[in-house]
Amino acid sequence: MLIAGIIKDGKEIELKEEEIISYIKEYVNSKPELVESYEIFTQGQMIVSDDFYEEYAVRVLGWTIVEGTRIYYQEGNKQFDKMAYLLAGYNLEKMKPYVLENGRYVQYINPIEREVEKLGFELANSKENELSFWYPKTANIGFKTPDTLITQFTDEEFRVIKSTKFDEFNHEALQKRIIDAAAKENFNLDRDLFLRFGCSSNKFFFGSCHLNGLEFLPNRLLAFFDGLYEKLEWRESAELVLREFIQTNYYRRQIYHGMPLNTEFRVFFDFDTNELLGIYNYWDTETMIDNLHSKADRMTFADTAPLLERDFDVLSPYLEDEAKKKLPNANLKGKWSIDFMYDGNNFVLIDMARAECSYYYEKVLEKQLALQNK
C-alpha cells in the first residue's frame, strides 16, 4: 500500500508528496497529444495552477493519487484496494470521469445509466410507487411483511408541507386520526415503529424514521418534512405510513445516524413474465464506499462489509428460490425492485418500487446487454 504516489495501469509508483505534481507535469508534457488535451481541459478557467495537473490525471487519465491522508480516484476505478486504504485511515475523494466531446471536456455518463435516468424520471411520480398501491398486493403472498398503517395527509396538511410552513402543521389532528385508524384496524401503536411517506423514507437520517412512541411523532415529522418535502414537489397528495419496526436476532453497527447495517437484498422481478432479473447485495461494497460521505460511516461500513458479503453469498440462493415461488402470486405488472431484510429467521419484504426508479437497475440492463452480445 502506497504512503504517497500514483497508481496507474494497476502499477504503484511511490513518490514523495512534493514530487507528485512534477511527475504528472513531466509525463503530460512529454506527449504532444496530452499537452493539447491538458490545454483543452484547462480552458475556461480564470486561474490555472499546477494543481490542475492532479485533477487532469484523475478525471481524464484515470490515475489514482495518494497524497497526505487523501486518495483521489476516478469513479468506478477498481485498480486499488479501497477497503485497505479506508481502514488505514485515508479519506477517499471520488472524482467523476471526463471525456472530450465537441472540443471540450464534459462529465462522462454511462449510456446505460443515462437510459436508467430517463426511464426513472418518467416513472418517478407514478402512484404505483406509493406503498398503498403495492403493499396490499404483496402482504399475503407468503413473505413476512411489517404490520402497516397508512394515513392520508389532508389537503391542508399537504399544503403546509409543500410550502415548508411547518409551524402551521396541526399535529394534534393528525395524531387523533392515527389513533382512530389504529383502533379500527387493530394496529398496535405501543411498540417501536418505522415512519415513512408512501413514496419514500428518510433513511439517510434514520433517527427521524425510528419512532419509540406516538408522542415523539411531531419532532420526528419536523425532521422528515425538512428532509423530504422536495420529493413531493410534483405530487398532488401524500400518505404517512407507520410500520412495525422489524427487529433482528443479531446485532449490527449503524450508519446514517442510526440505521443498522442489517443483511438486505434488492431483487428485480418482471411480473409480466414472472422472471427474476437479478438479486443484489443492498449494501454493495463498491457502491457504498464510493457514495458514503461521512468518514465515520465509511469506517463502520468497512468493518461490517465482509460480514454483509458473506451473508449475501450464503443466503441469496435461498431468497432467489423463495422469490421465484412467491412473487408470481402478487397482482402486479411490469418490472419492479423488491427489497428484503433478513431478520435472522425470515426474509422480510420491506419495500418496493418500479425497477426503472431503483438503484442497481443499471446492473440488470448491463447483464442483459452482455447476454445479447454473446
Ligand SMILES: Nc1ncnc2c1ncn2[C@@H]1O[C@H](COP(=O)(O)OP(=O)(O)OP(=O)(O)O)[C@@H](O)[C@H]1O
The other form holds:
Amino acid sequence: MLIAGIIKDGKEIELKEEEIISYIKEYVNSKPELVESYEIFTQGQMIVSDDFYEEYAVRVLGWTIVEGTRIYYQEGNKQFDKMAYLLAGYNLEKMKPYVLENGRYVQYINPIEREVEKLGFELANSKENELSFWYPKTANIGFKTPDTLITQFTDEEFRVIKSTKFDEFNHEALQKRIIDAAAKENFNLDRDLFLRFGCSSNKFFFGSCHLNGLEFLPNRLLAFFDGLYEKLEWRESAELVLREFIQTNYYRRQIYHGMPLNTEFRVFFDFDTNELLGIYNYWDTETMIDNLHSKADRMTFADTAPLLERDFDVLSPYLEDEAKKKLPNANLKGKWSIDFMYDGNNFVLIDMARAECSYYYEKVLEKQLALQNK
Ligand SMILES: Nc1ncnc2c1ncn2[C@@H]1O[C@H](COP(=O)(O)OP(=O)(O)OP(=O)(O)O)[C@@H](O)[C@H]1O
Ligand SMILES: [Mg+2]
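Next up, the form predicted in complex with the ligand in place of the form predicted on its own?
All chains and molecules follow, beginning with the one already shown.
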C-alpha cells in the first residue's frame, strides 16, 4: 500500500504528495501525443491550473492517485486493493473514464450501459413492477414470502403526494381503510411490519420502512413521501404495502440508517424459456464500495463484505436449484429480477421487477455477450 503516490499498470510509485503533479506533468510532457491530448482535455476551461494533471491522469490515463487521505481512481479499475485502502481509512474518490469523441473528451459510457438505460427506460414505469401484479403470481409457488396487505392510495391521496402538499394528507382515513382491509384479509397489524410502496421501498432511509404499530404510520409515510414523490411522477396510481417483517436468525451490521446487511440474492429469470439467466450477490462488493456515499456505511460494508461473499458462495447453488424448480410455476412472461433474502433457514422471496430495469441486469448482458464472442 502507498502512503502517497501513483499506481499505474498495477505498479506502485511512491512519491511525496507535493511531487505528484510534477511527476504527471513531466510524464505528459515527455510524450508529444500526450501533450496534445492534455491540451484537448483542458480545452474550454476558464482557468487551467496544474491541478488538471491529476484529473487527466485518472480519467484519461487510468492511473490511481493516493494523496492525503484520498485515493482517486477510474471507475472499474481493479489494479489496486480497494478494500485495504478503505479499511485503512482512505476516502475513495471514483471518477468516470473520459474518451476522445469528435475531437473532444467526453465521459465514456459502455455500450451495455447504454443498452440497459434504453431498455430500462421503457419498462421503468410498467404496472408489472407493482407488487400487486407480481405478488399474487409468486406467493404460492413454494417459496416463503412475507404475509402481505396491499392498499391503494385514492386519487386524492395520490394527488396530494405528487404535489408535495403532505400536510393535506388525510392519515385518519387511510388508517381506517387499512384496519378494515386487515380485518377482512385476516392480516395481523399488531407486529413488526415492513412498509413499502408497490413499486419501491424507501430503503436508503431504512428506519422509515420498519414500524411496530399503525400509530407510527403517519411519521413513516412523511419520510416515504419525501423520498419517493419524484419516482411517482410518471405513474397514475400507487399502492401502500404492509408486510410481515422478516427476522433473520443471525445478526448483521447496518447501513442506510438501519438496514441490516442481510444475505440477499438477485436472480434473473426468463419466464418465457424458463431459463435462469444469472444469480448475483445483492451486495456486490465492487458495486457497493464504488457507490456507497457515506464513509461510515462504506466502513461497515467493508467489514461485512467477506461474510456476504462467503454466504453467497455457499448458498447460491442451493437457491439456484430451488429457483429452477419453483419459478416455472409462476404465471409470468418476460425476463424478471427476483430478490431473495436468506433468513437463516429459507430463501424468502421479497421483491421483483422487470429485469431490464433492475440493477445488475448489465451483468447478465455482459455474460451473454462474452458467451457469444467465445
Ligand atoms: N418483509 C421484509 N422484512 C424485512 N426486511 C425486508 C422486507 N422486505 C424487504 N426487506 C429489506 O428491505 C430491502 C428493500 O426492500 P424491497 O426489495 O422490497 O424494496 P426495493 O426498494 O424495491 O429494493 P430494490 O431497490 O433492491 O429493488 C430488501 O433488500 C431487504 O433487505
Ligand atoms: Mg425493487
